[in-house]
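First, one chain by itself: the form predicted on its own, in structure tokens.
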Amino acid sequence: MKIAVLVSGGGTNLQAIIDKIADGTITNTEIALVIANNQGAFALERAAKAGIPAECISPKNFASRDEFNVALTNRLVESGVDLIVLAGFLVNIPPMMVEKFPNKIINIHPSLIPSFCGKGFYGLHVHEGVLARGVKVTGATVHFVDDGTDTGPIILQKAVNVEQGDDPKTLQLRVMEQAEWNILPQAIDMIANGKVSVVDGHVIIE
């Protein structure tokens, strides 16, 4: 299976997917192309590194928004790849990109959805939202897009407490450590090797 892996930031989610690849964790996957879709992302030296094809598609190069979608989504449908990968990355996937990939796009969300997601839940929003809230568990959740924000069918899940004296950095790095980085490549890791279907909007794992 080849798949995309679209970034906006440091690429630390990238990098467990590059590492779980190389020590045989995720099978029968092979990252075909990395975009950022922010010139200065650390994503795109990470796929440097790794010998992976990376560029940098950015809205701030397009006329309009829809010239943007237009050419992430071409860009997409060009690579040939089976699947696309969310990994952080900040950017609305426009519908034209659903509607072409059907359940073949993946997001990881720093939260147990339905708690703490949708407009506004991103990034470091999301463990501001958790700890303002004050609740004991928080987690990650790996999902299908759909035209929705963090609406889609759900693949994994997994939780994470909140320790007294956390702040948004320090429960953020827990829940990558502890989640994020172990899902994910577990999700790619399935959908590779045809574990995970999706019948009348919910997921069904083999």
Given for the second form:
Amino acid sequence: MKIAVLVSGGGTNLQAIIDKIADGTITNTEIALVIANNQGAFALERAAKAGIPAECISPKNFASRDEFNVALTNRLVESGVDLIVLAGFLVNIPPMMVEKFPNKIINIHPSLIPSFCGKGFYGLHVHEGVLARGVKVTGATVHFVDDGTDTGPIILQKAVNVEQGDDPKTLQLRVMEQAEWNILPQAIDMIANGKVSVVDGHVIIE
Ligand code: GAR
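The structure above corresponds to the form predicted on its own; please give the structure of the form predicted in complex with glycinamide ribonucleotide next.
Complete assembly follows, chain above in first position.
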């Protein structure tokens, strides 16, 4: 299976995928392409270091959002990838792209959906919301992308404890280490090996 990984920032989830392909935890999978929406994304350096083709497609280089959406979608179609992995890609996915890749786009979200998700909940804001509410358990979710924000069929979830004295950054790191860096690679491996299907809007795992 050929995958594209879309990134915006540090790229630790991309790194987890690279490492787990290298050590054989993820099988039948090749990262064909990494796309960032900003040139400064450290994830681009991680891709280059691993010898993976990487490029930036930024909304700033297009006259309108529509033109950006078309360029991004066309690039992914022409790349011939079987799966698109959003690994900290902080861009709204246009309906046009979802239509071209039905149940072929997955996203990692740093909470237990449906808590702390949707508009405004991304990156550190998710963990700020968790701490503000005082919940004792949070986690991460891998889901297919549909037309909504964080509303698609859920593939895997992993719970992580909130500890006394956490700040958004310590909590973010624990959620990454204990959940994200494991369940995103695991979901990719399961999809690459034909174990995941969507029936009536719900994920069935063989
Ligand atoms: C990750 O925590 C990811 O779950 C989150 O952004 C971070 C990216 O880190 N994604 C979202 O909030 C999507 N709504 P990374 O660039 O180090 O992988």
